[in-house]
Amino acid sequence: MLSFWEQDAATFHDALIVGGGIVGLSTAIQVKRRKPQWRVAVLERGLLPSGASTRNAGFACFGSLTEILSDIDRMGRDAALALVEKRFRGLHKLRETLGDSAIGYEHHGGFELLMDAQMEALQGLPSLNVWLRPTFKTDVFQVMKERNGQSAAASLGFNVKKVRAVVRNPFEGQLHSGKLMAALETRARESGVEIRTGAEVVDFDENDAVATLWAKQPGSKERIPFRAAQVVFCANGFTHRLLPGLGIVPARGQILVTEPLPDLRWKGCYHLDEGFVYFRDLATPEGPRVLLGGARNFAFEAEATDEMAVTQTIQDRLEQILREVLLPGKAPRIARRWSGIMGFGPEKKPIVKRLGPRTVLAFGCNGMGVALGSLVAEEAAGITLA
C-alpha cells in the first residue's frame, strides 16, 4: 500500500508518457520543452526500455532499394516516397538534437545485397532515383562496380555464387543504440522529466477531467494509480496490451553477434530480402564483429509475439546466412544472441492521434523507430498540447 507521502506527491502529473523508449522519451522532452512548468513523467515497464529501443541493430537508415520498391507497390508511390522523406528528416533531426558523438554515429553508408530473386529491382532503380531527387538532390542508389577485376561482392568477401549485385546508398549510417538511449535519458532528466522504471501500466480510464493509469511494480499485485491531465501512449510493440482494437501487432526481431573477425573486409549497414535481413559491422576493442538480425519472414506467425526470446528456427536461419552468404568458408563463433519487440500497424505510416479527451497515441515505428522517433514525438507533443 502507498504511504501518505507517495499518494500525496507522487501520483498526479500534468502529462504521463507510457513507454520509455525512443518515442516515449522524445515525446516527454518535447512536451516539457513547450510546457516547462508542467510536471511530466515517463512510466517504463522495464529496468531498461522493454521493446526495441536498446535491442535493435543500430541502423540509421530509411529503406533499401527493394524495400522502397515493395512499399511503392503496396502503398502507392506518393505515400511510400513521403515515408522515406520523413525517415530521412527524422534521422537528421535526431543527429542534430543529440550530436553524433553522443549517439556513437558512424557514417559508412548503406548497402543491399541482391540475389537472383531481387535482380529485377535494378530495373526500377533509375526511376526511383528520379523520384527521390527532390529530397536528396542527387541519386540515392548506385550499383557498385568491379574493383581490380573482381565483382563488388567478391571484393567485399561475400559469396559470389549467391550475391549477384551490391547496391550502395551514401546517405545512411549506424549508431550505438545504448548510447542513443543514454543521451535521450540524460536530456529528459536535464529537462525536468521524471523517469520511473519498473512501472508496468496494466489498465487505464479517462473522463473529461482526468486520465488514470494503473501501474504495477515487478513482483507486486498492488495496482498504483497515476493521474494526469494528459496521457501519451508510446508503448510501440506492447501497445496491443492496453489498446487492443487499433490493429497494432507485435513483431519480434532476433539478432546475433559474432566473436571478433580481424579480416572483415567491409563496413556499413547492409540489407537483404526487402530489409527483412540486416547486418552491419560492430567495432569493439577486440576487433570488428558482425551483427546480423531479422529473418522473421521465415516464421511470420511465430514471430508475431511480444515474448522476449530467441528461437532455434530463426537463429539457425541467421547462422545459415552468415556461413553461406556473408562469410563463405568460415564458421564464426557466436558471442551473443537477443531479441527485441517492434510494433507494426495496418500500414507502415506512423499513427499519431488523439484517442480521447485525455489520451493520445504516438505509434510510428514499424521497425524504423530510430528514423521516425523524433518527428513522431514532435507531432505527439503538438496534439497533446493542442
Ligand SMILES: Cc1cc2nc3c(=O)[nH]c(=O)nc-3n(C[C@H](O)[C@H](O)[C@H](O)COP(=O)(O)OP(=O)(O)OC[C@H]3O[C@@H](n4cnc5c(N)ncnc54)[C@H](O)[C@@H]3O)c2cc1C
Given for the second form:
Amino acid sequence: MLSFWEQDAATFHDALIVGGGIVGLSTAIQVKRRKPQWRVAVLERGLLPSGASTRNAGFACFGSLTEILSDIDRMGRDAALALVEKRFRGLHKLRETLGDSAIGYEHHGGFELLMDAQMEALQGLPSLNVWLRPTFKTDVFQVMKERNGQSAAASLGFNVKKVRAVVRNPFEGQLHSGKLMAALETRARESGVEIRTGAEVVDFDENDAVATLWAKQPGSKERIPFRAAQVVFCANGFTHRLLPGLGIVPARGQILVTEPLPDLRWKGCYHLDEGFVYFRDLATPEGPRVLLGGARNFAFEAEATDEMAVTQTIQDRLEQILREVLLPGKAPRIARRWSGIMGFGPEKKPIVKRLGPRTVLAFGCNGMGVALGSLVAEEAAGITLA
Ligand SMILES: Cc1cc2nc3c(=O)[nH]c(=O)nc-3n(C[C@H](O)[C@H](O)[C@H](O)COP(=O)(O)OP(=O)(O)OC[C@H]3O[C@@H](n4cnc5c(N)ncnc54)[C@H](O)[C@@H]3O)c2cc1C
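What about the form predicted together with the ligand, after the form predicted on its own?
Up next: the whole complex, starting with the chain shown before.
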C-alpha cells in the first residue's frame, strides 16, 4: 500500500505521458513548455526506454526512391509527398532543437542499392525529383556515375553481380540514438518533467473530471493509481495492449553490428528493398563497423510481435545479405545483435487524436520516428491543451 506521503504528493499530475520514447519525452517537453506551471510526468515501463527509440538504426532519413514510389502507389501522390515533407521538416526541427553534436549527427548522405528487381524505379526518378522540388529546391535523387571505368557499386566494394545501380540522396544523415535519447531526457528533466522508470501502465479509466492510470513496478502485484487531468498515450508498438481496437499492430525490427572493418570503403546510410533492409557505417574508437537491420519482409507473420528477441531466420538472412551484397568475399564476425519494437497503424500516417475527455493518443512514426517524433509530439501537445 502507498504511504500517506506517496498518496498525498506523488500520484496526482496535470499531465501524464505513457511511454518514454522519442514521442513520449518530446510530448512531455512540449506540454511543459506551453504550461510551465503544470506538473508533468512520464511513466516508462523499462529501466531504459524499451521500445524502438534506443534500439533503432539511427537513420535521419525521409524515404528512399523505391520506398517513396511504393508509397505513392499505395497512398496516392499528394499524401505520400506530404509525408516526405513532414519527415524532412521533422528532421530539421530535431537538429535545431537539440543540436547536432548532442545527438551525434553525421552528414554523409543517404543511398539506395538497386538490384534487378528494383531497376524499374529509375524510370520514376525524374518525375519524383520534379514533385519533390517545392520542398528541396533541387534534385533529391541522383544515380551515381562510373568513376575511372568503375561502377559506383564496384568502387564502394559492393557485389557488382547483384547491385546494378546506386542512387544518392544528399539530404539524409545519421545519428547516435543513445545520445539523442539522453539529450531529450536531459531537456525534459531540465524543463521540470518528472520521469518515472519501471512504471508499467496496466490499465486506465477516465471520466469527465479525471483520468486514472494503474501502474505496476517490476516484481510487485500492487496496482498504483496515478491520476491526471490529461493523459497522452505514447506506447507505440505496445499501444494495442492498452488500447485494442485501434488497428495498431506491433512489428519487430532486428539489427546486427559487425566487428570493426578497417578497410570499409563507404560512409552513410543505405537502403535496400524499399527500405525493408537498411545499413550504415558505425564509427567506433576501434574502427568503422557495419550496422545492418531489417529483413522483416522475410517473416512478416513471425515478426508481427512485441516480444523483444532475435531470431535465427532474420539474423541468418541479414548475415547472408552482408556476405553476398555488402562485403563480398568476406565473413565478418558479428559483435552484437538486438531487436526493437515498432508500431504500424492502418495507414502509414501518424495518428494523433483525442480518445476521450481526458485521454489523447500520439502514435504513428511508422518506422521513421527520428524524423517524425518531434512533430507528432507538437501535435499531441496541441490537442492535449486545446
Ligand atoms: C530496429 C529498428 C530500427 C529503426 N530504425 C530507424 C531509423 O533508422 N530511423 C528512424 O527514423 N526510425 C527508425 N525506427 C523507428 C523509430 O525508432 C520509431 O519510429 C520511434 O522510436 C518511435 O518512437 P515512440 O516514442 O513512438 O516509440 P518507442 O520508442 O517505442 O517508445 C514507446 C515507449 O513506451 C513504453 N511503454 C509501452 N507500453 C507501456 C506501458 N504500458 N507503460 C509504460 N510504458 C510503456 C515502451 O517501453 C517504450 O519505451 C526503427 C525502429 C526499430 C525497431
